[in-house]
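Only one chain is given next, in structure tokens, and it is the form predicted on its own.
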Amino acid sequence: MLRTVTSFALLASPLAGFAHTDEHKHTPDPTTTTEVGAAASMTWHSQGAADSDGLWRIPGVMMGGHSLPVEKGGKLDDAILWGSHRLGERTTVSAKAGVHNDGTTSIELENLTLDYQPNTPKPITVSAGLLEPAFTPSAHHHPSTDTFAESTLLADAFWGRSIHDTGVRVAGNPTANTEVGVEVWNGDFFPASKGEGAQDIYAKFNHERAGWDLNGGAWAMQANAAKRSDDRYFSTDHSHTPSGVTLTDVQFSGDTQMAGTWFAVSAPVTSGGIKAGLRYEAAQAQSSGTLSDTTRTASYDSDHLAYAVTPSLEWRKLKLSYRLEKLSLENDLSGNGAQVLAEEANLITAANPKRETVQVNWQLNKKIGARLAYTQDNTLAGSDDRVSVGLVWQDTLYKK
């Protein structure tokens, strides 16, 4: 009963404030035919987030996707180039490519989308191709376009940090300030597995009045998986398993249901030039299926909750933010292989992972910003504190 109440409280809490841009909409405005932009981020960390073996496996939750650990030292977080072109009155094509701090130097195509707006009484947009999801801004994290270089624990634990997948989206605007949509995916992202499919529905709104700016949304997703491995460490294309470390490939087959809400609010600027903001996101993920390795099988059910809350204050070109993140994890395994598989999959935990970050952003000029962060990281068994210093560059290269 307590967990039910907690779940409802998390999903209903009227908080939040995203400084994110709605990145899936790199669509030119009605007066623009073509637009090209670029962004990059680099950060130095005093400590990494991995364990003594170089792994980042949060006890109690199965992970995957692009949820790689913070590494000690300085590195390029990401560098992206995006563009959009209006083909006609109702058709737009957009694309994004970039490199990320994932141990590779190859350029990855992240987004190639064709948008079509039919002639309907209320605006409707049909999008198809390689998409970034629209159900929440944190589903496609980029250090170069976000307030924080690190993504939220919620995104890392629930959908492998960022989603880029082949799919179709149908979105409509019942009113000028609302959007509802349905997205159908191939399933080539955590917690789904390639070809098994995933679907989500969402509703979003934005409202501005008397200097107040409020936007938010709610969503639900269902994803299927068949023999899904942790593709960070068991991918046939590029494994991040450190040399000399041996892991057992525990695979999940079953379905995952998720639901969440996010809100962002900013207050009017005070007479002293201070602007307060708050951003919040909460989600619940429930999985049901089986775990297996080469010799053992167990029934598996999980019920996880996560939230991130970030109050902030802005003054002139400075922004002070504090982000509190927490996971609440429950797992239930049964069958002859339950105990061994729970240990191999790192699902045994007595603590709820938590992370706190205090950060100062300084906008040096129109294109370049700096950030200084202190993070107390309790996602693994021990506490890891780190200082991070970084630079961000954003620019519009062409617009006509």
Second form
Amino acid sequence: MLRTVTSFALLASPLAGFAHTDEHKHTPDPTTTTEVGAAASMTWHSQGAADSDGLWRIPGVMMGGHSLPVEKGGKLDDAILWGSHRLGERTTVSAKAGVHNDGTTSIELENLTLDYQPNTPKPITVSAGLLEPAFTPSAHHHPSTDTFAESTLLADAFWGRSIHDTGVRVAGNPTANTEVGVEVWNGDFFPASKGEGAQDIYAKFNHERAGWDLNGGAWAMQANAAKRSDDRYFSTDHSHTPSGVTLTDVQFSGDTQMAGTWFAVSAPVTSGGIKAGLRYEAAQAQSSGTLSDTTRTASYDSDHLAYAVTPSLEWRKLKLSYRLEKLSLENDLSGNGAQVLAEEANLITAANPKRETVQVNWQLNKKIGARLAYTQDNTLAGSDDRVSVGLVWQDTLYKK
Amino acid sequence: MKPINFLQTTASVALITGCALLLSGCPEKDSRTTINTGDGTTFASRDFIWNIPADYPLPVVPITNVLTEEKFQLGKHLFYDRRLSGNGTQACASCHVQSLAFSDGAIRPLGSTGEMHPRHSQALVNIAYNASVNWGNPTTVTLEQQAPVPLFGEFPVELGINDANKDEVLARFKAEPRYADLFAKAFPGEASPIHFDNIVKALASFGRGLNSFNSPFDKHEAGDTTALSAPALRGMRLFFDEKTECFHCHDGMNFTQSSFDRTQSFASAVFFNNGLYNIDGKGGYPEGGEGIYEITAKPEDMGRFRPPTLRNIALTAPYMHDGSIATLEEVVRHYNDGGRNITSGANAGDGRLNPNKSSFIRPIGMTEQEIQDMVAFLESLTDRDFVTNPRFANPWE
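I have the form predicted on its own already, so could you send the form predicted together with its partner chain?
Let's see the whole complex now, leading with the same chain.
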């Protein structure tokens, strides 16, 4: 029976490492036929993360996807509804829809997946449809199911915060606590461009013993782009460009290769009731291709490195976390248009963007948690600090 | 404490210690952006003390000579050092005097061996922006190309360094204790940095830093309504009027069309004939002063010279490529007449009728008052800070 939900568990298991509570993760019980859940998050920020012109463009990195800055004031971060239904012994369908604070106001279908497990000696799951990736937990960020309301800089810089795309995944379990998989995507996400395709391969493991919980993985991805704009500010159906700000649409065409590793470990609860944990993720992204605007072109090669380290301590209903994130950005441009395009694309930098967050999570009851965070944000030229206060709600609405 | 609790506590402490190690040992490289425009230039940082307003575009800098403060300082020492001539009698500063906006006041300067130069000493003002460097050579487009000319040039001899004395010249620098530190800082990592390639790079770097944007005109443009006198304001309106055409050749932030910065894709290396001579009635100019014709040999290029910047122009008399016009007022009258008519002597001829003359050079018909207003405006382009700035002054004094 466990095989029938492997794919869905694949999506949900990384969330366990991050989940605000363990009560409402997306993994359906193997004995469950149908399950529907929901979650929502709202946060008030004392300051926004954008520059004075309203844009959040980290110098030295071409951004895109859903990497929009937090805004000053209170906002709904997201509200999501998900469900799964077992169609048969080997087939499960699952879906997720939600509203995100990313400039859109309509409900977006983020996930509609059909999982099938053929009768094989070792468990294999084939998933197809609109998928959330499995190669790393941070590839699909939901404020309402994550410890932090803000996604990692790594995710914002490398794949535009969250990936939702049409694709096929084949995942297998060579042993009970390991998993390997291959995902092939249409390419409707940063750093790919629509229809150009992307592929990733990953391996994961989890291990529990004597109160220790260790899970981690390694992955590699290749993505293709053709005339990719910063779709946060140059999308056809919506625009977040603050009024009065004129940007030049610098487009990237070429390949991006990424690789990364992550692990999450938690120690047994001490006699004093304290539980220590650590999460670490590092990734490297290398792009090679061309930049162009309407009149210029230049060759572009980049080598970017990102990591996030998050130690935490839990005591009863409280969890204290510290997250340190850094980016190292190396860019090489050549060609007649290199100078102008480098400035237009905001690629001139000698700084290592850095962000530090100290946060306290408080589980108010089974369904509602609160969080208070202090963030020192050095992702742009000037340092900016902010205090964030938020509430998270998670619930299982139906289970059978 | 029970053994199991002790183990758990130890493990937690180990985990926290591991966190600290991870935090301090996370992989990290310094971010950087390198740009090669294909023509050998690179983006320079605004961190260098450019003396260029923040909202003005920076010049382009060769990728082979990245600009640093250390190179600038070394270049300044070399620029003012007479030991940088074969016979030790002249420095770059001998013909480029700060108080005269790095021109020299002479009609045509004499080199270290007494040879007269065929050109008037150029002012060194905002030369980092020059689309071409010389009065009349479209092939010399960088300061690194230009710097060896006065060092090693033979026609004419300027600083007079040659095969016979070059080792002696270098020996002077190697013997000067101050230079050991200056060269080492400017060219870190080189075991023997005192050589002419680095001298050229340092001189070019000093030249690249000689920027002037603090004249009364600049203050006026920045919003100071009292910066310009009434005559200068009238002259400014005349300067930018189609009646005078001045701005067609002397436009932009550098008051020259021959200006190139890093926002431009293509350099506009322009040369104009302004009707200074017409010796043979066919547009002839005196031999040795024939403009880019000396390079191209095209008849239509006879007498075509680069329009220089007008910044600090009041300090750089005499004027024109050969210093043949003594005062600024005479220059204005020259253009007001649509060229110069020389009625006697070896260079006699009516420059107003020069067939190669730019179409912008034609009789203007300014009144006497307007001529004085135009002069007042040109004088308002003088940047007193530039000619007194200690950053550009002789470091040996």
